[in-house]
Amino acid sequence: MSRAHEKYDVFIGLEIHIHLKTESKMFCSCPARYGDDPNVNVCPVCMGYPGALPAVNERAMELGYLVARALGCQTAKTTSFARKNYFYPDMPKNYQISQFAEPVGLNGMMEAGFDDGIRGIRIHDVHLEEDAGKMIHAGDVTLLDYNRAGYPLLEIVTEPDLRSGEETEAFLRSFQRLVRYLGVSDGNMDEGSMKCDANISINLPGKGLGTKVELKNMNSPRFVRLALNHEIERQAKVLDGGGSLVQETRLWNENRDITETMRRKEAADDYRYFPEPDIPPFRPDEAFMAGVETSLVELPLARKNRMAQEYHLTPEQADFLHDEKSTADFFEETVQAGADARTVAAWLSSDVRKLCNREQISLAQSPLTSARMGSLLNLISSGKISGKIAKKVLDMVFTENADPEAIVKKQGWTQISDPAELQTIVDAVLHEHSAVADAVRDGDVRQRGWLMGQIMRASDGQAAPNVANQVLDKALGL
């Protein structure tokens, strides 16, 4: 954490933009699709041709209201669009259609977990707008790809309630998790479907907000943390030296780990907002709002706390399981089918997680289903296979995309529970390691566990531990 925290109050507010998961753009029917060839998803509307009229994407409106509702905002009974007049070199019509006076949501709150506990971060507003295109700089030539021009964007503006780069990184990760739970955006900053600009000011304690500086060009929560902590130190040095700060926009240079001046910051008046004449106000009816309510889900933090309490999970298990909605769903589906919750959590957070990392896939992309997980755990609890064999079975579920019971049957891995068959294995182990067996009989019980390990090894892990222990104790006269 920045040393400037010791002397100055720090105020950080965010402007988060997310691409909404819609089939088409915000004001036309062009595909909203990432990765296509440049300039193939364009039309007269998103290219700004004279006479082309925009039409609002109703699905984008639904998703905008859904996020506003999830953030506890006052949702608008009437919302409208405006033209934001500012030179956009990557926007064909050189203005952006956005919301200004009547956004979809106002005055919300999002709770997030920080090092010092859970705290609410106030949400100033949630509003819809369209994205600009993409500029590609190649030497002294700039190429323009307008595929992204007109993408439906949702901007979430927070109040300056964050206090450090670390807090901001934690909040952004919580926000990513929230929009993924809602299914409104994939929240990938590296692909540009989520962007974050940060407004930061510092001041002496009790003096309120200082001069605001906006930071841009940060494409991961980690870079947001680094940029903010650097900027806190930079501003502190200016004030410590008797200088004054300038309201401006600065870019994060990830190669040099510094912020650099981009331009003097514009005020809202500089954008010359005025009502969009081609789009009438939107007034959601009861059916629309009922659909929004139906789309609400249990939010990540609430789910984490509930699962930890309901299933008696460790904080680490609850944190891992709630991180992705698909993992939390998988866990609860397996438990509801009859598996022990702590056992499921332990397998998912250890062996299953390792295999997913090895294959470089998520749990949702893996061949392991909740039904297969339940089947595997049932094989263990019923005594048909040991925990050691179960690990081999799980590995083959991933490599062969097969059911656990079919794998056990094919490989002949059913646990040996016949005392007579186990007696033969135990006798062979005690004969081979007679000195150790005699030591155990003479009272050195510490080596008994080693003998049990040899029995499991001799049986290729198939000996039923409870039966094998009984046969071993009888053979040793214990």
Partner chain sequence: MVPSQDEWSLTAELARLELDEGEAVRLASEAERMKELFLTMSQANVEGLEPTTHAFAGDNRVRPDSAVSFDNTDRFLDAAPEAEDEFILIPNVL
Given for the second form:
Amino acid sequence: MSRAHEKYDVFIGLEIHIHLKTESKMFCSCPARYGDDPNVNVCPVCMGYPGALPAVNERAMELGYLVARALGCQTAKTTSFARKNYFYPDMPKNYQISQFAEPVGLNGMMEAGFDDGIRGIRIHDVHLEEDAGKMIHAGDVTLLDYNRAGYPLLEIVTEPDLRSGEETEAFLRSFQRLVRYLGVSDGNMDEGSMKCDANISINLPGKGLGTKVELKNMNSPRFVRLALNHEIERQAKVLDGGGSLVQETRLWNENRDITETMRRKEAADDYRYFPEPDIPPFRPDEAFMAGVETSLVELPLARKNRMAQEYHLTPEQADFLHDEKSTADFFEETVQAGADARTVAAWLSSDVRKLCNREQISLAQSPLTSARMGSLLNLISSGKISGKIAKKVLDMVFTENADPEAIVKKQGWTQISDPAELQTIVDAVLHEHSAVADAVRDGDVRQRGWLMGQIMRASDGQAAPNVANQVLDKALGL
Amino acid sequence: MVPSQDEWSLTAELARLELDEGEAVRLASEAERMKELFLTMSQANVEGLEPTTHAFAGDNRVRPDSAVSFDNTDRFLDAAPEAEDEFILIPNVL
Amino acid sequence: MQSTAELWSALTADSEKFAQYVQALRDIDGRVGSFLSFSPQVVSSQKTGSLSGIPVGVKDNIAVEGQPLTCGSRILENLISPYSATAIQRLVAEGALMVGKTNLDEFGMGSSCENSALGNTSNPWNLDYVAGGSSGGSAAAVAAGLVPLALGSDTGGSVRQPASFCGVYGLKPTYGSISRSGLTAYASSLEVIGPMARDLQLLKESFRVMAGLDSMDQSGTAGSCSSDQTNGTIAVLELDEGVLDAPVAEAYRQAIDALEALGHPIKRVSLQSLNLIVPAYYTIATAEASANLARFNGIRYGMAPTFAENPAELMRKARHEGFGDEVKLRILLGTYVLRSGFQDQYYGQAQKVRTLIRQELAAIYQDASAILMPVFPTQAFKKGEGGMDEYRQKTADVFTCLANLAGLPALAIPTGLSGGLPLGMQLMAPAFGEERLFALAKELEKTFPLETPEGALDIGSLQ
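To test you: the structure above is the form predicted on its own. What is the structure of the form predicted in complex with its partner chain?
Every chain and every other molecule in the complex is listed next, the one we just looked at coming first.
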């Protein structure tokens, strides 16, 4: 914690926007897709043509309630939409259909792990709304692309319960993990499926909240941390010097690592919220809420804690395994099929992770299935292959997209565990290196390891270690 | 300057309505007249009444989430006052 | 005897007679000015149905694909609609022909049709008088015999008042019973598309074809009216002396007498909330309008200024040059009543007053199957300065706004002439009570046979 933290209380609240994973937009049937040519996923509704009316996306409503539920909110018995009125070139209607009086969720709590332990961050509300179009500034003109206009957004507003840049970054990463676990959003700040604005104030202890500054334009959790920490210092300096802070919006400049006043701040807009007359209130029935419950997966933190306990994992292993739901699912599936938990954990966090990184794919995208993992571990534990060979087999699972047994068979990598066969190899090695062999027999046990290495080499790594050890020891009279 | 004209100027700005001198005076006075009419509603006894936010409280209306592309989206670009290469153009925002 | 529908269907199927019709229409409309744009090439429709070959005039705030959608405003002067309103699609599916877009008060804001920036409509009964508004063009087109059916939109009386001024039937359906998809929004919670015609059967059929839920409009409703338990009692609104012009007051008395003579018990009622109707209506309507018209900013379609330094200026200039005075006034008012610090007092209060008004009406309908009221305190007024000032026009909307605030169906019925100008009355039923209204109108047909203005197009003369 910085010096500023010693003197001042810091209050940070977040406004997080996530793109919901739906096929169509929030209020019209246009495809909700990235990467298409500009202005092709548009229609009279999302272009704000006269006479066009909004039609609420059923899936967006479900996902909204799911997130509200997952964040421990009171879910609305009646939820309704409202018009938020302001003018901007990327707004097709110059009002945004959002929620105001009756959002899908209120008064929730999300637990996250911080340096000093797990703490709950209060959620003020969760509400549905639509995105605006995209603007690209180019010289004299601004280019407008309305493909994104009308995208379904979910806004999550927290209370100012975060205390530092580090905490905020940790919270954001936990939040990303949560929405990915639920499958409601990709939660990617650099791709644009998640955005985060922060509200920050500092004040002398016991004085409550200070003058609020809004921070925008932070495009990754890391930048959020940097921007907030910078802002805390900036504000502390002002107050230290006897000055006062202005309630304003500042932008993070990632090239200069500073926050700057937003240029040409428009006069404070009065949004004049009023109930959206085009959309009737929505009252989820029992079937709807039952559907929400079914979609509610075990949340990341709970899953991590349970897996750690159930499978006796180290904190690092638990962290790694629960980071992505597909990894956690893979792990548990493999273990439940009979593999040893610690072994699976070790393989996943080292060799498998390395291969995924090398191929630049995720575990879910890789050719390694939990069945294949299980069978690989089986081959080791049944003595058919050594650990060393197993690594090579794993590599080939990735490159050949084949089953471990098939690979071992094809490569002829079955371990040699027949004592008679090993005897031949051991005898040959001891004969070649008789001096070393004699040294060991005379008491220089350290060189035994080297002899073992030679046996491995001579057998192309296929000598089954335990049997080879026995044979060697016998041959050396140990 | 009529005090109430400032209120109407601010209101006009919120609505992105640029009013010239004559318009501002004329519209402000007509608006004031209507405002007086609106104020007569304060006499109504509406204690305990819920506001009518929607004409009829219908059943839940939702649309199944399937994507349908609008036919011939070129016409949106054709209809724009300024467009070039698949984008709609305006003077630079910044 | 051929029905209206059959006559028109036969005409439009005959290309030579159709050409004569088009010529006659152009001649007459040169004086009346009901159409802003005319698309007679639409005649070759492949569809057949109950409205086969019927030419329809469409108010220019209702979208017809490929035809202009100006809303009577400079800001949309060059807009061609990329889609058709659902109501239009349904009419077309039954074989109707969308032959042109009719004049209106800009964005539906007005009671005379004089607020149009793009056209000039006169009352076919006397060209020095207004056709009414905001659907003046449609009413005039039907009255002048140019089309047998025309569509308007009714936000605060904009179908019924011009229908009454022009001596034709005008239906304001139950809110939500006809899809609003394709109707340029003015006041979203108040308005509905409504047909106008001289033939009651045609009016009825067009409503039946257009009505029904639409996936593009989630504010739509469907339902039915329970059968009448009141023996056909008609509630009649008691009004103070002098509220209505003498001819209108007389027509009102005649309508009451006629209904009584037809066997309907009459129940006189007074509306406590009568004076609250206009303020509540205009507060809510302007508030919704201020948001609905925000989309017109010269960027995605419509007219844009020739030069602007930045987007903010572009938007301001487009709206300054593109909107007429009445539109600017209503946007200003609507923005004001929603402003932080004022919203509870104005918009919030108006929404509660709306509830109060609905409750009062519900009580009346306990003992009556329909309510009889005037449509407007006067007949059609003179055009220009000698007519009715804008403020008075608004306060005169009191009888029509009621149905919009309550979402109820109401039918304007022509009831003769006075001084060469039409008279009309309106009947208002409970929600989804359109059948009741049609039935009552049918009964009154004999007492008040329809008149035809001189110079109206007579397709009989084209046969």
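By rigid core we mean the largest C-alpha set that fits within 1.5 Å across both forms. Remember, it's a predicted structure, so these values are computed and weren't measured experimentally. Residue numbers count along the first chain shown, from 1.
- With the core held fixed between these two forms, Asp36 has its Cα displaced by under 2 Å.
- Relative to the superposed rigid core, the position of the CA of His431 differs between these two forms by 2 Å or more.
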